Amino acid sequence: MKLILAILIAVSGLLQVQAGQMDDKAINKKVQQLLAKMSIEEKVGQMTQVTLQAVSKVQGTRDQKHVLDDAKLEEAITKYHVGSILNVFDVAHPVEYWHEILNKIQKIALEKTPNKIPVMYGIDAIHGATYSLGATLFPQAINMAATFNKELEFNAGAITSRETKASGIPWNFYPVLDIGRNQLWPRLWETFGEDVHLVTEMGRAYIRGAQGDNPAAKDKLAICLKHYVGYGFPMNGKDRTPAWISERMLREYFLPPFEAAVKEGALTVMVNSAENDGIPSHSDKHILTDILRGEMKFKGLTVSDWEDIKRLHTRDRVAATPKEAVKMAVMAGLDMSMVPYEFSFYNLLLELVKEGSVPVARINEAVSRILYVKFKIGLMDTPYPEKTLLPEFASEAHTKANLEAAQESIILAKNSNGILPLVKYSNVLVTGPTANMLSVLNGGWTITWQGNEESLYPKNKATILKAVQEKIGTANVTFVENNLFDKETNTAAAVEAAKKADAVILCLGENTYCETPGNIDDLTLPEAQLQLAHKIAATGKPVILVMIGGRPRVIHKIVPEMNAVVLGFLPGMEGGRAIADVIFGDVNPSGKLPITWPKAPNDLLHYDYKPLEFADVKEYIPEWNFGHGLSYTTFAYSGLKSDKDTYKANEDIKLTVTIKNTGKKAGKETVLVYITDMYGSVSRPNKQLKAFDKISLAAGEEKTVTITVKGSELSFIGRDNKRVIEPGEFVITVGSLTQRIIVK
């Protein structure tokens, strides 16, 4: 993997040199020169984004090829001057067809518009180039977080950008920097988990890989931070529903990942579709202008989410008319509207400008940001798809990187009496609804929006069943199909087959979903699946439960009956192979939970709970805690030391700790550094993750690891909503070791 990473970095560096990046001063000069030539109609058009559906005549499906409507496309670009087009309609396209679409779009923009400004195409390439057929599709974000490996996330970003740009698309609506603080939320799997530090660091790693220091490089693009801000903590757990997050909590938990990403150079931001404290985010000047622009100094463009400016009127009812909704959003600080089906935003904003309700200065500000991004990513100089990247698309090196990410993302949660790894000559029964589908390993935003068109998935990739068959031979595997998620089917046959098997690999979980269609009322796994587990366990044969899905479904009733539990989440196209590798011992599992797995539907708490939440009990014991994950070897920690006992505020803390592999197998261990602020003017969490590292150790090997905790990590948001480091006692915890320090 190190070699693959080195090659990617070297190639990226070469391409960046070739691109010849302009500095911001030169870009801003070009922006102002171009802005001076543009009519108000062209400017408003740059702020308008429509979906491909709006300029198509035939929808792409599994049975028919998508067809552009040339007349509508030309009208969109020449009459309405649209600055951006997005999405697919409605399935992934071959790379060659993407080139055909984008060449046609840019040809019109460059040949038939006054100032020849290219259209910036955007896509949700959230775990690879998801809408380009055959692309390398990585584990989803929740899995990448489970690796606790920033190098793997950097790699995923670099490869995703390379394959998305190979498709000709220069703008990716990713990464998601929402913090998944509600396990019921259907978009939990799009996040890097529940912890501020983990989300921040994985987000930064992705941006460095995907956008890099030179977004104009041939293999880089503009990333888009989603969904600013507070989207991941809805009160009722449903998608696009209200959050009630105080200003202090917003600054403590939800803003830091975005602030770090802005410092990392993020070029675009997509706005939260929902609302907080009664204020829809698309109308919230405080977060869009005061904080994002004033405090964070963000220079790029902000784009609305799907139809959300219009919804200020139709859904949220904070605007009495569609026209008022447009004014409200633009004046709050939105630069581009994902309209997306028609040109109402363009017409209404033009009216508002001409009547003086929206100042031309605000339009110039928004368009300057849009043009800045277009220059920054090199779109103005190289608007057409870059064919030189095509040979790398879905290359063997990319597939190897994908497999390694999937392998490190698999979490071994339970392993009674060392039942795993299974011996390869076992006679195994494989059954359960997630056993023989690729779609469930990938989730939403895969080939189609919901990711549920199994027939469109590549035939050369392995489901869990196929991977197990390849691992131990088809003759050693019995398969009983059980493909219904909420109804029992073939249970009797599965039970009879279990009686004849040496072990059972029981694959349960969720069908694929994305956004609002993934809303559920109860985290408990459907009763049909629980009953299947009960009945198979009653045979007395060893049962290895494999859980697949985007969130932690409650399985407390069956956990005691399972001999082993493997948490797979959404491990991507190589996920079947990765799970088989772990079960049969070709890979020593190293994944750790990036979220807390609850015992009960109302047990939705987090590892960084407040002491008040458990004042009458000794400790919080969920099904599995944040950071939990077993290995086929054991690790011993010793000698935790800080470089001194007393620190000044904001002074970095250097820690050393020795880790020894005390088992008989090589393994990877994630070193998690937690800090507890013993006393504060605001109640402090039980503990918080402040640093992490991942190391590899051969059997019997010992390493002393040095980890630096930034002094700023000891800060929190005080009673006045300002960040502060208060003097006092702090406890550092690494493994079972603790170290006390004083900050003065």
Second form
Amino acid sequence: MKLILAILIAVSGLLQVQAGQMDDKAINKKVQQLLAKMSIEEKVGQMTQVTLQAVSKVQGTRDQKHVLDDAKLEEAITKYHVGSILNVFDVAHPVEYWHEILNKIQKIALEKTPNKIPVMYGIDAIHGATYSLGATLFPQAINMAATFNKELEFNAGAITSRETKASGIPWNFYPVLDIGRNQLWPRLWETFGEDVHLVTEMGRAYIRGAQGDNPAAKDKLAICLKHYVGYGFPMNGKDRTPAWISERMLREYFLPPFEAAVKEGALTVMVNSAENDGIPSHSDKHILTDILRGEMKFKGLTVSDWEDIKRLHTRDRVAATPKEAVKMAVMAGLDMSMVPYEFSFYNLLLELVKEGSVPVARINEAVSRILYVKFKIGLMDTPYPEKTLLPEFASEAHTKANLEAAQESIILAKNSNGILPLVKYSNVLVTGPTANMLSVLNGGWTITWQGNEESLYPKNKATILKAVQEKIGTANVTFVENNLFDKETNTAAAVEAAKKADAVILCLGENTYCETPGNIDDLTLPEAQLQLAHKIAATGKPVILVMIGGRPRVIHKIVPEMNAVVLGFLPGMEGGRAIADVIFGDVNPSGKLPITWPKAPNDLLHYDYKPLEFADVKEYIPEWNFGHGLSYTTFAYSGLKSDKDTYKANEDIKLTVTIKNTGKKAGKETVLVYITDMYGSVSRPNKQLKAFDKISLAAGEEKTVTITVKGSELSFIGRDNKRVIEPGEFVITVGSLTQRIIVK
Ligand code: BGC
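Same protein, different condition: the form predicted alone was shown, now please give the form predicted together with beta-D-glucopyranose (BGC).
Whole complex next, starting from this chain.
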């Protein structure tokens, strides 16, 4: 199925290569011709992006239909010449309604403006087409990372683009290529985890699927890399707070995913809403121009994050006035402002240009980039929504791909005495706050920004409870509602029911959140949930703990009492079914942790720690390590070999290793290749992931796999902040096998 889907996606991409695709030379010529005809007002307008709310009369809510304000919309496009509109106000729309909105917008742009430049609509289609009602909503990024399966991520990208384009929207503010280096951070689940290599590879796979070789194809769009750069390591763990990342660490950990994505042809970049090293990113010429343009040769457009140019004045106070903030951001290299509620950016920038404080050349540069993207995605030729994609929206094939991704994203962290898989049709108690809600399986960016409108979730999708009932029959399932996250409710009833059950599926974790509202002060799971777990465990019945939520909450006190632990994170719309499949053995779990799961709230470790961190005082013992994940079968590794003993700098290393399924069930195994640089002029991490591959093995089957580690993977950022490969000894680790090599 996976293969067929990938082939279909690839073929449909190829067939459309011709449609609307122009080479860059031809595009640049068209851009210059168009630019020559534009007034300065139109140019500044192209750099302005407003939210749908700014042109709406009535907010869309669960009980109220959204209504556009035609007069305001016309004003935005004809008076302020806006280049882009974004977002929803406030809940997901049916695709047909999106067509209505988009048709109205483009009709005005094409019929009532001098140069007929279509408006580029942008949206957060984070784990699928978030704001299109009924869309295929995949596991969130942290789960996709846990699959360690690039093909699944490619498919997720392709399907998300197809459904977003089916809604008429050609620009998606995704993927997130921040690295999640602080487990407290409420946006951790939007990332592919803590590791540079994993984030880079999943990001590349997504872009290939979502934007592909021909972004003008009818089912492709412009993706947006975010949030550039250093957002994912806030010192205090709260959203939109300062990072203190040195230039060396920025280049070694945070820039590589963006560099690789630019090489993949990423067309747009959104700027980090926070600051690094005292410099708010929206004012940082060094990263926006010197690095992004000078070094990476990025050709697309940069867009601000929400209101962030204004915040240079109001919040960060690096600009004394709103006008200075606009000048600062534009001169740092920013091309488009997500203003987003009104037109102050337009007015101020126009003043700045007219008085000569911002050169017209800079405006021309920004607008050229914006128009380049509009041409590149075929918007100039096909501005109206594409109706032919509608039948594919939320198709059965898309749902299957989603289920498959969810199944591979579930991590079995503990399984004492092989308690799992549970025997089907045993008498099971299901309880806990995450047992019977779809919202908790999806998290933020689902139907609404916070994802918490449970009543708007599709009725045909299964919560964990419903999926367990489907699996073993409602008569075999007792459900005790326990729906408060930080207060005990029905504990006594749950304990009584546990006494009568063969096993308990205890569903704990987090309620939904997105961005700043998800800030917490303590990574420990709330006491009420720990108490519920203790009391149920005290019945002596087998307890299967299912942890749901966007970050690894500390559960050290209850882990020893649990017979099995399943880590579900945010597995999406098919997540309930995927979890039941794993618990009852219809799927052999193959997810592995893309982030280190801490044991204590102040012990926020990463697997690629520096030896210094554990020199004398203590050992590195997290609750579960990065890469941890059990299976219902066992795998034995043997015969790790490199093609040479000694390599030249930058030479690829070809490894072979044999993996045997030594158990009784077919299973999938992720082969992780770590490298330790034994000595370096800058202290080197304990080990670093440098390559991975996922394979399937039937019971008893053995495969020898070849994995290539790129020579450049042995590089790091030296004392002079430049990338270097230093000769010497490197140790390769795969499973428990090691191999030493020398680089000359
Ligand atoms: C978020 C971005 C998002 C933007 C537009 C911001 O608050 O930080 O990730 O793309 O809003 O919705």
